[in-house]
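Only one chain is given next, in structure tokens, and it is the form predicted on its own.
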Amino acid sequence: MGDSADIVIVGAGIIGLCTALQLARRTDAKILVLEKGVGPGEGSTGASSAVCRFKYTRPETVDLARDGIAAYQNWSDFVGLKAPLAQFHRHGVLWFADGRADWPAQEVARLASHSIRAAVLDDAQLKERFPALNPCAIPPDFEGGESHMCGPGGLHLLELDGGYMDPVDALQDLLASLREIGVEVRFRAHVTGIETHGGAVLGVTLAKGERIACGQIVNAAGPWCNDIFSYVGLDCPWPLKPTRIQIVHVDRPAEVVGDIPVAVDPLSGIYFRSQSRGQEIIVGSILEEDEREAIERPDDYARFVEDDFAQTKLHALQHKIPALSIRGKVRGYSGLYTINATDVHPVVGKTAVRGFYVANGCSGHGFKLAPAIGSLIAQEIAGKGGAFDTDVSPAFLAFDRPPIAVASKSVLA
């Protein structure tokens, strides 16, 4: 006789987890966590830069990164621990300038719109609080590699409570809670199968033949999920692709002072942050460009960083940070998004199965979002009542909506 539940979700990365979390505090239901990793981490959550952001062009996209980022800043009562092992580095997300003069006040205004703090530094004030950076506008050579006498930068936009998270430790917190009030989470459990009739779910079937009967299901599988679909007999409209992200790390050195923020420079296409207590440096990318290399296989993929992409990002690096020399080996990794290549927006909510609920195509935005996304499949399973509720309509990020109009198909629309 096989095992039931209520709900069953099916992924434990920051999505699954959050969502599970979201669920719990307002219903009894029976809920169950399937991860077919061996442990937490092994998705695309473990391999992320946990970045938390507010910009984003359109103002619904805003709320939602400012309610996640709201469960992260209060983390121990979100996750309901006292001492819990991640921390929020709230060391701000600085805006290099583009060369645009009129940008940064703009966006001041727009982020106090929605309750957010930010503020326009000139060089000066960038160069007094980050004393490591250069606010230069002039973008490096990437042909020839030559060096530049660097000019000013001009006005750049501070979001001052961003910042970041360390994934690992966010999803072992989240794992303690959880099992703090009852809900089981289960590795090893890989799901291969989905039964339906009548257009509605029953139950899900395991690699090694056992079938836990639900009536609730929430793909949250990140670069798995299309796999899920299949098993539901869904036609999935949106493109939503495994698509894999490089990043490189390097050891700080003691010549580069004072504080990091979390950076984000348009012009050469990077963005940077400390890791390590600040004893280590991540760059990455934000071109479209970076962003192109789909998955077929998410289990069977390249996971180191290539030469070309590392110096190519450490050249970027090193003219944002000019003390920055690299010493030792360089170290990096890559990890995958879940790219919806139709409006790089996520697709969350119910579906034309009864039952099926989907939280997938978070396209680099995930980590941030993942608790107003909680709480989006939380309030249509079981209503409103969550301490951490985000008010952005279901609608926005529903599976049956239109594509959203975004001026670009990066990971900064």
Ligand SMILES: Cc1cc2nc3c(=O)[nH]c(=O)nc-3n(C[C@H](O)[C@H](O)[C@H](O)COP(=O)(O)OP(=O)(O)OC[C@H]3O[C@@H](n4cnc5c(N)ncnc54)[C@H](O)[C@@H]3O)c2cc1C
The other form holds:
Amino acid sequence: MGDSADIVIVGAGIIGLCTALQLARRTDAKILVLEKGVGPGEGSTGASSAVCRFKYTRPETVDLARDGIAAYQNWSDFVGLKAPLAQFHRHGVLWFADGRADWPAQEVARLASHSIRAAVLDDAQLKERFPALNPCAIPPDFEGGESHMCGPGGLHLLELDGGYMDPVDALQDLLASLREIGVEVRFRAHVTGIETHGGAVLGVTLAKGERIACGQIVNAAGPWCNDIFSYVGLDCPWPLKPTRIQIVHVDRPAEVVGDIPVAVDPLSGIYFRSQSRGQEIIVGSILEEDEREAIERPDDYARFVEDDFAQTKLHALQHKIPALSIRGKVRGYSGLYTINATDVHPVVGKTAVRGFYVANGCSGHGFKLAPAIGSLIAQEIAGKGGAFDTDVSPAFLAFDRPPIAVASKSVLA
Ligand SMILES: Cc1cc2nc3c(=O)[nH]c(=O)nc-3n(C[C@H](O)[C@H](O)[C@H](O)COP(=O)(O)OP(=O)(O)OC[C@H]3O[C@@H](n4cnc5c(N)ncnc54)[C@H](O)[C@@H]3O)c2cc1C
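Let me have the form predicted in complex with this ligand next, following on from the form predicted on its own.
Full complex below, order starting with the chain above.
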């Protein structure tokens, strides 16, 4: 072998880079991140809406979200940069009323038990805080497209400390931080093979033929993770399916006044948030039926947005933001979730192959969870704690865990 490292991380998406940083802060081991792309953000992370919300059904997932989001809320400290590019946009995460009155107050209490602040808003409070939003709880007519006379909404839930990040800026900051502390992140470095001997990893091979000896490898290859499993010869029991996910974005006209939070409308099946300093609004789906287009080869999928999808989601968006006139061209893009079809939770940690670790199957949760997932892997490899650790047990997401019982297999899991 030519070059060598102690730990090789395959993939410089948000999972790979957060893991590298969490490791570098607690071990002197030589860490090398290998990325096949020419720059950051070519995988799922570059397309991510990077919404940071807390409301998950499982208490451990709520804690992982809380611990991951804490890193984004304290980004300058997490990355150790005085003037990072990315910032946490703490606009709150609003869950619109869905016709049931009881759940927002229950959620406030449940989230409080995880030290997460949330509040119930009635329609008047919603309008006062977010004047552009329509509380109406009558779902839009998706069949005929008819408009209706809007009615009351009811009770809504606001996660006060939720928000979003710019995902590519976050990657740039992580890169800068890693370089500052001496971790090499190598682009155009496509891992095409893994050498093992006696059930342990020995090193990786790159497309150009170079071999790099290492004792530990982290599979952080996002939608390409199954390639890495095949190189190491490990039969992955989890169906980790790259899945095409569409996003629409529109300009925000001046008539849309006031703050726009991250918002989720269970009745019409959309979420939306502002971006580009509030100049645009992006909208995506929370419906399981929009998460079914499995992709055979992650390099080869339609990057555009379908007209049907765009029209349906914009119809729903206009219902929630009535002043939104769609004047400009409707644009959009597609990216890939890697959905763990068994229980929509990631698999994280060691495997039966000595030195081979995984952090895969993050579905639509991976951005917010990344610092916590990095912490789990770093605790396991380095054997010690550090700043921005999660105290969720590694058993919860372990590779050899039983499936987690979930109420929904959509992004809302
Ligand atoms: C449209 C969309 C919206 C989303 N919205 C949210 C959201 O609101 N909130 C949230 O928390 N999550 C969201 N997600 C999910 C989240 O973005 C992903 O879970 C997360 O980005 C996964 O990060 P990753 O590092 O595992 O994967 P990636 O970002 O795909 O990184 C993997 C990297 O590995 C590299 N690689 C692959 N194979 C090799 C190889 N053999 N050799 C070298 N390099 C390799 C790839 O080039 C890639 O850069 C969204 C995802 C999408 C697509």
